[in-house]
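Coming up is one lone chain in C-alpha coordinates, specifically the form predicted on its own.
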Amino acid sequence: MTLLCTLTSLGAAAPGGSLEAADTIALPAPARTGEMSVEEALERRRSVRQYAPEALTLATVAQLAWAAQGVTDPSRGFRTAPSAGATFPLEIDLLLQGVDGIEDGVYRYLPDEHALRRRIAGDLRDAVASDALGQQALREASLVLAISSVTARTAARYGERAERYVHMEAGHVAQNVSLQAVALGLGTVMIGAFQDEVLTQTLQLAAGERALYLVAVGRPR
(Lines of atoms letter the chains of each structure in order from A and count residues from 1; the text may use other names and numbers.)
(Lines give C-alpha, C1' and ligand atoms only; values in the text may rest on other atoms or scores of the structure.)
Protein backbone atom coordinates (compact mmCIF):
# COMPACT_ATOMS: atom_id res chain seq x y z
CA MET A 1 0.00 0.00 0.00
CA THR A 2 1.52 3.33 -1.02
CA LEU A 3 0.67 6.92 -0.36
CA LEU A 4 -0.08 8.93 -3.43
CA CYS A 5 2.99 9.92 -3.96
CA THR A 6 6.58 11.06 -3.80
CA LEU A 7 7.84 13.91 -5.97
CA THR A 8 11.01 15.95 -5.81
CA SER A 9 9.25 18.82 -4.16
CA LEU A 10 10.80 22.21 -3.66
CA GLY A 11 12.35 24.57 -6.14
CA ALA A 12 14.10 27.85 -5.25
CA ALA A 13 12.01 30.59 -3.18
CA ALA A 14 1.35 43.38 -1.98
CA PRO A 15 -1.82 42.17 -2.07
CA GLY A 16 -3.25 43.14 -5.43
CA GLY A 17 -6.59 43.62 -7.07
CA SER A 18 -9.03 41.13 -8.51
CA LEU A 19 -8.42 39.68 -11.93
CA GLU A 20 -10.70 38.61 -14.68
CA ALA A 21 -11.72 34.95 -14.56
CA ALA A 22 -9.26 34.10 -17.32
CA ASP A 23 -5.66 33.25 -16.33
CA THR A 24 -6.24 29.49 -16.21
CA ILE A 25 -3.13 27.32 -15.81
CA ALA A 26 -3.13 23.62 -16.66
CA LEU A 27 -1.34 21.60 -13.99
CA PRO A 28 1.05 18.67 -14.44
CA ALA A 29 -0.67 15.31 -14.04
CA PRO A 30 -0.56 14.05 -10.45
CA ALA A 31 1.57 11.07 -9.52
CA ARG A 32 -0.57 8.16 -8.31
CA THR A 33 2.08 5.92 -6.79
CA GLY A 34 5.02 6.69 -4.57
CA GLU A 35 7.79 5.45 -2.33
CA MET A 36 6.24 6.24 1.07
CA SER A 37 3.51 4.07 2.57
CA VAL A 38 0.39 5.47 4.19
CA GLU A 39 1.58 3.98 7.48
CA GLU A 40 4.90 5.82 7.32
CA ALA A 41 3.23 9.11 6.43
CA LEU A 42 0.84 8.72 9.37
CA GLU A 43 3.72 8.05 11.74
CA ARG A 44 5.76 11.03 10.50
CA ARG A 45 2.95 13.59 10.40
CA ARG A 46 3.45 16.46 12.84
CA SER A 47 2.34 20.08 13.00
CA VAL A 48 5.17 22.20 11.58
CA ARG A 49 5.13 25.97 12.14
CA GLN A 50 8.56 27.07 10.88
CA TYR A 51 9.54 26.77 7.23
CA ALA A 52 12.61 27.27 5.09
CA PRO A 53 12.35 30.17 2.59
CA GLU A 54 11.90 27.99 -0.48
CA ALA A 55 9.24 28.12 -3.17
CA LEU A 56 7.42 25.03 -4.40
CA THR A 57 7.62 23.65 -7.90
CA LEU A 58 4.49 23.63 -10.02
CA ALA A 59 4.50 19.82 -9.90
CA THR A 60 4.37 19.93 -6.10
CA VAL A 61 1.58 22.51 -6.13
CA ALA A 62 -0.34 20.26 -8.52
CA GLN A 63 0.13 17.23 -6.27
CA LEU A 64 -1.09 19.05 -3.17
CA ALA A 65 -4.13 20.44 -4.99
CA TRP A 66 -4.98 16.99 -6.32
CA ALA A 67 -4.62 15.47 -2.84
CA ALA A 68 -7.12 18.04 -1.58
CA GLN A 69 -9.87 17.69 -4.20
CA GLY A 70 -8.55 15.89 -7.26
CA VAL A 71 -10.90 13.80 -9.38
CA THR A 72 -10.25 10.06 -9.04
CA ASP A 73 -13.25 8.73 -10.98
CA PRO A 74 -13.96 10.94 -14.01
CA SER A 75 -17.07 9.01 -15.01
CA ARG A 76 -18.78 9.78 -11.68
CA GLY A 77 -16.79 12.81 -10.58
CA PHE A 78 -15.62 11.28 -7.31
CA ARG A 79 -12.66 12.98 -5.62
CA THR A 80 -9.77 12.19 -3.29
CA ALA A 81 -11.81 13.23 -0.22
CA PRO A 82 -15.27 11.83 0.58
CA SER A 83 -18.23 14.19 0.25
CA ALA A 84 -21.73 13.68 1.63
CA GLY A 85 -23.92 12.72 -1.31
CA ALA A 86 -21.14 13.89 -3.66
CA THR A 87 -22.44 17.45 -3.18
CA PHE A 88 -18.87 18.87 -3.08
CA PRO A 89 -19.45 22.03 -1.04
CA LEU A 90 -15.77 22.91 -0.68
CA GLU A 91 -13.61 25.27 -2.72
CA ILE A 92 -9.81 25.28 -2.59
CA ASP A 93 -7.70 28.40 -3.01
CA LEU A 94 -3.91 28.29 -3.12
CA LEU A 95 -1.84 31.30 -2.09
CA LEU A 96 1.24 31.00 -4.29
CA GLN A 97 4.46 32.97 -4.46
CA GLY A 98 7.79 32.30 -6.12
CA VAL A 99 6.56 29.33 -8.16
CA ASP A 100 8.58 29.23 -11.36
CA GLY A 101 6.59 30.61 -14.30
CA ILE A 102 3.57 31.53 -12.14
CA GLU A 103 2.74 35.06 -11.03
CA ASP A 104 2.17 35.47 -7.30
CA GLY A 105 -1.48 35.41 -6.35
CA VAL A 106 -4.49 33.50 -5.08
CA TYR A 107 -5.47 30.64 -7.36
CA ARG A 108 -8.69 28.61 -7.32
CA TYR A 109 -8.25 24.90 -7.96
CA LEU A 110 -10.54 23.52 -10.68
CA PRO A 111 -10.83 19.78 -9.96
CA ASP A 112 -12.52 18.74 -13.21
CA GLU A 113 -9.82 20.41 -15.31
CA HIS A 114 -6.97 19.79 -12.83
CA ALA A 115 -6.07 23.42 -13.36
CA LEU A 116 -5.70 26.71 -11.50
CA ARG A 117 -7.53 29.97 -12.16
CA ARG A 118 -5.94 33.11 -10.75
CA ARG A 119 -8.44 35.19 -8.79
CA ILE A 120 -6.32 37.76 -6.96
CA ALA A 121 -2.92 39.20 -7.86
CA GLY A 122 -0.08 39.50 -5.37
CA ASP A 123 1.26 37.79 -2.27
CA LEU A 124 -1.50 37.77 0.37
CA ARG A 125 0.33 35.82 3.07
CA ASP A 126 0.83 38.83 5.35
CA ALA A 127 -2.81 39.85 5.03
CA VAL A 128 -4.04 36.33 5.74
CA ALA A 129 -1.67 35.99 8.70
CA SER A 130 -3.08 39.23 10.12
CA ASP A 131 -6.61 37.90 9.70
CA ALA A 132 -5.47 34.74 11.53
CA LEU A 133 -4.40 36.59 14.69
CA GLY A 134 -0.85 37.15 13.46
CA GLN A 135 0.18 33.50 13.13
CA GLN A 136 3.71 33.56 11.75
CA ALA A 137 3.45 30.14 10.07
CA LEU A 138 1.18 31.70 7.45
CA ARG A 139 3.78 34.37 6.65
CA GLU A 140 6.60 31.82 6.31
CA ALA A 141 4.68 29.12 4.44
CA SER A 142 5.69 28.34 0.87
CA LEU A 143 2.01 27.72 0.13
CA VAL A 144 -1.17 28.47 2.03
CA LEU A 145 -4.16 26.33 1.15
CA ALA A 146 -7.47 27.99 2.02
CA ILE A 147 -10.56 25.81 2.28
CA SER A 148 -13.90 27.58 1.92
CA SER A 149 -17.42 26.21 1.81
CA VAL A 150 -20.67 26.80 -0.02
CA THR A 151 -22.90 25.00 2.48
CA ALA A 152 -26.02 25.53 0.37
CA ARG A 153 -24.83 22.83 -2.03
CA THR A 154 -25.07 20.23 0.71
CA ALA A 155 -28.07 21.78 2.49
CA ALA A 156 -30.17 21.36 -0.66
CA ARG A 157 -29.98 17.62 0.00
CA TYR A 158 -29.36 17.25 3.74
CA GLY A 159 -30.99 20.30 5.30
CA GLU A 160 -29.86 21.15 8.82
CA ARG A 161 -27.23 18.39 8.94
CA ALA A 162 -25.35 20.00 6.05
CA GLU A 163 -23.08 22.15 8.21
CA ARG A 164 -21.92 19.08 10.14
CA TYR A 165 -21.15 17.23 6.92
CA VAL A 166 -19.31 20.20 5.43
CA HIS A 167 -17.06 20.47 8.48
CA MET A 168 -16.33 16.75 8.31
CA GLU A 169 -15.38 17.11 4.66
CA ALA A 170 -12.98 19.96 5.41
CA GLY A 171 -11.23 17.65 7.88
CA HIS A 172 -10.94 14.94 5.24
CA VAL A 173 -9.33 17.41 2.83
CA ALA A 174 -6.90 18.78 5.41
CA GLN A 175 -5.74 15.29 6.39
CA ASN A 176 -5.22 14.35 2.74
CA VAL A 177 -3.05 17.43 2.28
CA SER A 178 -1.06 16.81 5.46
CA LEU A 179 -0.24 13.21 4.51
CA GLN A 180 0.60 14.15 0.93
CA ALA A 181 2.90 16.86 2.26
CA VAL A 182 4.76 14.32 4.42
CA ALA A 183 5.29 12.13 1.36
CA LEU A 184 6.75 15.16 -0.42
CA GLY A 185 9.16 15.98 2.39
CA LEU A 186 7.08 18.96 3.51
CA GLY A 187 5.35 19.96 6.73
CA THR A 188 1.94 21.44 7.47
CA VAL A 189 0.00 23.08 10.26
CA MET A 190 -3.79 23.36 10.33
CA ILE A 191 -5.20 26.74 11.32
CA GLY A 192 -8.80 27.40 12.31
CA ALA A 193 -8.27 30.55 14.38
CA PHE A 194 -9.07 33.58 12.24
CA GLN A 195 -11.56 36.40 11.90
CA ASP A 196 -14.17 34.76 9.71
CA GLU A 197 -15.66 37.77 7.96
CA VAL A 198 -12.35 39.58 7.56
CA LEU A 199 -10.65 36.55 6.00
CA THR A 200 -13.65 36.01 3.74
CA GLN A 201 -13.19 39.60 2.51
CA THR A 202 -9.41 39.25 2.12
CA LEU A 203 -9.90 36.17 -0.05
CA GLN A 204 -12.69 37.97 -1.95
CA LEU A 205 -15.02 35.00 -1.64
CA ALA A 206 -18.36 35.03 -3.42
CA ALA A 207 -21.68 35.56 -1.71
CA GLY A 208 -22.71 32.38 0.13
CA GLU A 209 -19.11 31.20 0.44
CA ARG A 210 -17.19 31.42 3.70
CA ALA A 211 -13.66 30.75 4.85
CA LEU A 212 -13.44 27.52 6.83
CA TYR A 213 -9.86 26.30 7.28
CA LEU A 214 -6.24 27.23 6.46
CA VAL A 215 -3.34 24.87 5.85
CA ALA A 216 0.20 26.27 5.88
CA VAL A 217 2.71 24.18 3.88
CA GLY A 218 6.49 24.39 3.60
CA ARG A 219 9.84 22.70 3.97
CA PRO A 220 10.51 22.26 7.72
CA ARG A 221 13.39 24.36 9.09
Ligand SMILES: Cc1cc2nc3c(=O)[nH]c(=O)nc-3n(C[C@H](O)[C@H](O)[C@H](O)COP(=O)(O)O)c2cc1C
The other form holds:
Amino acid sequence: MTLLCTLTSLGAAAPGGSLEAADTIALPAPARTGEMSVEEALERRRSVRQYAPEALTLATVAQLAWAAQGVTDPSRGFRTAPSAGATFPLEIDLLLQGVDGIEDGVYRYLPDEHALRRRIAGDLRDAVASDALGQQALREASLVLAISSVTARTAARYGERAERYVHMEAGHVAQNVSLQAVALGLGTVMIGAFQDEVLTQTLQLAAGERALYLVAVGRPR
Ligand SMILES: Cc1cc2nc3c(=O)[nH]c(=O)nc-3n(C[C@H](O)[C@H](O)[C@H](O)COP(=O)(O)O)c2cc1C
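Now that we've seen the form predicted on its own, could you pull up the form predicted together with the named molecule?
Expanding to the full complex; the earlier chain stays at the top.
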Protein backbone atom coordinates (compact mmCIF):
# COMPACT_ATOMS: atom_id res chain seq x y z
CA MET A 1 0.00 0.00 0.00
CA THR A 2 1.29 3.43 -0.71
CA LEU A 3 0.18 6.33 1.35
CA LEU A 4 1.81 8.72 -1.04
CA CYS A 5 -1.44 8.85 -2.94
CA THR A 6 -3.24 10.00 0.20
CA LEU A 7 -0.70 12.69 0.96
CA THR A 8 -1.27 16.15 -0.30
CA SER A 9 1.85 18.05 -1.13
CA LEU A 10 1.08 21.66 -0.40
CA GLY A 11 4.51 22.75 -1.53
CA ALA A 12 5.68 23.36 -5.04
CA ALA A 13 6.99 20.42 -7.03
CA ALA A 14 10.54 20.85 -8.24
CA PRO A 15 11.31 20.63 -11.96
CA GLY A 16 11.13 17.01 -13.01
CA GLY A 17 8.37 16.27 -10.53
CA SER A 18 10.45 15.51 -7.46
CA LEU A 19 9.36 17.18 -4.28
CA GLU A 20 11.17 20.08 -2.68
CA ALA A 21 12.72 19.42 0.72
CA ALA A 22 10.49 22.12 2.15
CA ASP A 23 7.34 20.28 1.08
CA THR A 24 4.45 20.31 3.46
CA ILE A 25 2.63 17.05 4.03
CA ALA A 26 -1.04 17.19 4.92
CA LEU A 27 -1.98 14.83 7.74
CA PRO A 28 -5.09 12.67 7.98
CA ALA A 29 -7.82 14.25 10.08
CA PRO A 30 -7.55 13.19 13.72
CA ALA A 31 -10.17 10.97 15.34
CA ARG A 32 -12.37 12.86 17.80
CA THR A 33 -13.66 9.76 19.52
CA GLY A 34 -11.87 6.67 20.75
CA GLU A 35 -12.36 3.34 22.46
CA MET A 36 -10.67 4.15 25.77
CA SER A 37 -12.00 6.53 28.40
CA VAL A 38 -9.84 9.27 29.87
CA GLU A 39 -10.11 7.45 33.20
CA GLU A 40 -8.76 4.23 31.74
CA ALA A 41 -5.90 6.03 30.00
CA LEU A 42 -5.00 7.73 33.28
CA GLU A 43 -5.12 4.41 35.11
CA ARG A 44 -2.98 2.64 32.51
CA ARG A 45 -0.34 5.28 31.86
CA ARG A 46 3.10 4.15 32.97
CA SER A 47 6.52 5.13 31.69
CA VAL A 48 7.53 2.62 29.02
CA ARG A 49 11.19 2.49 27.95
CA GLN A 50 11.33 -0.61 25.75
CA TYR A 51 9.48 -0.76 22.47
CA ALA A 52 8.74 -3.23 19.70
CA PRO A 53 10.50 -2.37 16.41
CA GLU A 54 7.35 -1.13 14.74
CA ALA A 55 6.74 1.74 12.35
CA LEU A 56 3.73 3.89 13.10
CA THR A 57 1.05 4.69 10.56
CA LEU A 58 0.64 8.24 9.35
CA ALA A 59 -2.79 8.26 11.03
CA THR A 60 -1.15 7.49 14.39
CA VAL A 61 1.49 10.16 13.83
CA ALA A 62 -1.29 12.64 13.00
CA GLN A 63 -3.24 11.70 16.12
CA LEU A 64 -0.23 12.18 18.40
CA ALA A 65 0.65 15.53 16.80
CA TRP A 66 -2.95 16.67 17.18
CA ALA A 67 -2.97 15.62 20.84
CA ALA A 68 0.15 17.75 21.32
CA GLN A 69 -0.93 20.97 19.61
CA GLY A 70 -3.91 20.36 17.33
CA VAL A 71 -6.25 23.26 16.71
CA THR A 72 -9.66 22.60 18.28
CA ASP A 73 -11.13 26.09 17.88
CA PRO A 74 -10.15 27.31 14.42
CA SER A 75 -11.85 30.68 14.80
CA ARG A 76 -9.46 31.58 17.62
CA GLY A 77 -6.65 29.15 16.90
CA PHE A 78 -6.99 27.54 20.32
CA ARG A 79 -5.46 24.10 20.74
CA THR A 80 -5.70 20.77 22.56
CA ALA A 81 -3.32 22.08 25.24
CA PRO A 82 -3.88 25.34 27.11
CA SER A 83 -1.50 28.26 26.60
CA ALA A 84 -0.94 31.31 28.81
CA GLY A 85 -2.76 34.19 27.13
CA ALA A 86 -2.99 32.01 23.98
CA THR A 87 0.57 33.04 23.17
CA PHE A 88 1.50 29.51 21.99
CA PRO A 89 5.24 29.49 22.68
CA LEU A 90 5.81 25.81 21.87
CA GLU A 91 7.00 24.13 18.68
CA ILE A 92 6.71 20.40 18.06
CA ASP A 93 9.17 18.35 16.02
CA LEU A 94 8.60 14.70 15.21
CA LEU A 95 11.40 12.24 14.48
CA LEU A 96 9.82 9.80 12.03
CA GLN A 97 11.24 6.53 10.73
CA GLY A 98 9.56 4.00 8.49
CA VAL A 99 6.23 5.79 8.30
CA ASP A 100 4.60 4.67 5.07
CA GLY A 101 5.07 7.25 2.33
CA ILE A 102 7.21 9.56 4.47
CA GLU A 103 10.95 9.90 4.15
CA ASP A 104 12.78 9.38 7.45
CA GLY A 105 13.54 12.68 9.07
CA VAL A 106 12.60 15.43 11.47
CA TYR A 107 9.29 17.15 10.76
CA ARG A 108 7.79 20.28 12.29
CA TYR A 109 4.09 20.06 13.14
CA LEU A 110 2.09 22.97 11.73
CA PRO A 111 -1.01 23.21 13.96
CA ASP A 112 -3.02 25.60 11.79
CA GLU A 113 -2.63 23.41 8.70
CA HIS A 114 -2.58 20.09 10.62
CA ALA A 115 0.40 19.27 8.45
CA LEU A 116 4.09 18.43 8.66
CA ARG A 117 7.00 20.35 7.21
CA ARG A 118 10.18 18.37 6.66
CA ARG A 119 13.21 19.99 8.31
CA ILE A 120 16.01 17.42 8.46
CA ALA A 121 16.48 14.23 6.44
CA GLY A 122 17.53 10.96 8.03
CA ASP A 123 17.09 8.97 11.23
CA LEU A 124 18.29 11.12 14.13
CA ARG A 125 17.30 8.80 16.98
CA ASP A 126 20.86 7.70 17.78
CA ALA A 127 22.11 11.28 17.76
CA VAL A 128 19.29 12.43 20.01
CA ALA A 129 19.86 9.46 22.33
CA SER A 130 23.55 10.44 22.57
CA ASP A 131 22.52 13.98 23.47
CA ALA A 132 20.31 12.47 26.17
CA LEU A 133 23.00 10.54 28.05
CA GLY A 134 22.63 7.52 25.76
CA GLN A 135 19.07 6.74 26.79
CA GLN A 136 18.08 3.56 24.98
CA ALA A 137 14.38 4.43 24.89
CA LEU A 138 15.18 7.17 22.36
CA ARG A 139 17.04 4.71 20.11
CA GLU A 140 14.17 2.23 20.18
CA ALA A 141 11.23 4.61 19.96
CA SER A 142 8.99 4.43 16.91
CA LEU A 143 8.54 8.17 17.23
CA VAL A 144 10.29 10.84 19.27
CA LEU A 145 8.39 14.05 19.85
CA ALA A 146 10.53 17.06 20.72
CA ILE A 147 8.96 20.05 22.44
CA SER A 148 10.83 23.33 22.03
CA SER A 149 9.99 26.79 23.25
CA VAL A 150 10.09 30.28 21.84
CA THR A 151 9.82 32.05 25.18
CA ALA A 152 9.82 35.51 23.57
CA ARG A 153 6.25 34.96 22.35
CA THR A 154 5.01 34.66 25.90
CA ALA A 155 7.50 37.13 27.38
CA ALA A 156 6.11 39.85 25.11
CA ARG A 157 2.98 39.67 27.22
CA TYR A 158 4.06 38.31 30.60
CA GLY A 159 7.70 39.37 30.97
CA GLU A 160 9.77 37.28 33.36
CA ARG A 161 6.81 35.11 34.24
CA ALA A 162 6.96 33.63 30.74
CA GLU A 163 9.78 31.27 31.70
CA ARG A 164 7.62 29.36 34.14
CA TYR A 165 4.60 29.47 31.83
CA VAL A 166 6.37 27.78 28.92
CA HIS A 167 7.58 25.01 31.18
CA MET A 168 4.05 24.46 32.44
CA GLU A 169 2.81 24.35 28.88
CA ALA A 170 5.38 21.74 27.89
CA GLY A 171 3.99 19.57 30.67
CA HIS A 172 0.46 19.96 29.34
CA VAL A 173 1.55 18.95 25.86
CA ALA A 174 3.57 15.96 27.05
CA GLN A 175 0.68 14.71 29.18
CA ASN A 176 -1.74 15.02 26.27
CA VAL A 177 0.62 12.97 24.11
CA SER A 178 1.15 10.36 26.75
CA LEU A 179 -2.58 9.83 27.39
CA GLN A 180 -3.32 9.79 23.66
CA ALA A 181 -0.57 7.20 23.20
CA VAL A 182 -2.08 4.95 25.87
CA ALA A 183 -5.46 5.23 24.19
CA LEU A 184 -3.80 4.02 20.97
CA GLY A 185 -2.16 1.04 22.70
CA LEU A 186 1.24 2.74 22.78
CA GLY A 187 3.58 3.73 25.58
CA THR A 188 5.69 6.80 26.29
CA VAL A 189 8.47 8.01 28.49
CA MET A 190 9.20 11.66 29.16
CA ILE A 191 12.84 12.59 28.71
CA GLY A 192 14.11 15.65 30.53
CA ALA A 193 17.73 14.56 30.92
CA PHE A 194 19.75 15.82 27.96
CA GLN A 195 22.47 18.32 27.08
CA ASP A 196 20.53 21.42 26.08
CA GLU A 197 23.00 23.00 23.70
CA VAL A 198 23.93 19.80 21.90
CA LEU A 199 20.33 18.73 21.43
CA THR A 200 19.45 22.19 20.15
CA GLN A 201 22.17 21.73 17.52
CA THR A 202 21.13 18.18 16.63
CA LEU A 203 17.56 19.37 16.07
CA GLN A 204 18.87 22.39 14.15
CA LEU A 205 16.62 24.69 16.11
CA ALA A 206 16.39 28.31 15.03
CA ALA A 207 17.72 31.21 17.08
CA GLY A 208 15.33 31.79 19.96
CA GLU A 209 14.13 28.18 20.00
CA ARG A 210 15.17 26.00 22.92
CA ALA A 211 14.72 22.24 23.36
CA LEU A 212 12.67 21.63 26.50
CA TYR A 213 11.35 18.09 26.60
CA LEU A 214 11.40 14.85 24.63
CA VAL A 215 8.68 12.22 24.53
CA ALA A 216 9.65 8.74 23.29
CA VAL A 217 6.70 6.77 21.88
CA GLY A 218 6.40 3.14 20.87
CA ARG A 219 4.50 -0.10 21.33
CA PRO A 220 5.46 -1.68 24.65
CA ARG A 221 7.39 -4.93 24.30
C1 LIG B 1 10.14 16.29 33.97
C2 LIG B 1 10.40 14.81 33.82
C3 LIG B 1 11.60 14.37 33.29
C4 LIG B 1 11.83 13.01 33.12
N5 LIG B 1 13.00 12.62 32.52
C6 LIG B 1 13.20 11.29 32.31
C7 LIG B 1 14.37 10.86 31.64
O8 LIG B 1 15.20 11.64 31.20
N9 LIG B 1 14.53 9.52 31.45
C10 LIG B 1 13.61 8.60 31.89
O11 LIG B 1 13.82 7.41 31.67
N12 LIG B 1 12.49 8.99 32.52
C13 LIG B 1 12.26 10.30 32.75
N14 LIG B 1 11.10 10.71 33.35
C15 LIG B 1 10.09 9.70 33.74
C16 LIG B 1 10.08 9.41 35.25
O17 LIG B 1 11.23 8.68 35.61
C18 LIG B 1 8.79 8.62 35.60
O19 LIG B 1 7.68 9.42 35.27
C20 LIG B 1 8.74 8.23 37.05
O21 LIG B 1 9.72 7.23 37.33
C22 LIG B 1 7.38 7.70 37.47
O23 LIG B 1 7.00 6.58 36.68
P24 LIG B 1 5.66 6.58 35.81
O25 LIG B 1 5.80 7.60 34.73
O26 LIG B 1 5.57 5.17 35.26
O27 LIG B 1 4.50 6.90 36.71
C28 LIG B 1 10.86 12.05 33.53
C29 LIG B 1 9.64 12.52 34.06
C30 LIG B 1 9.41 13.86 34.19
C31 LIG B 1 8.08 14.32 34.73
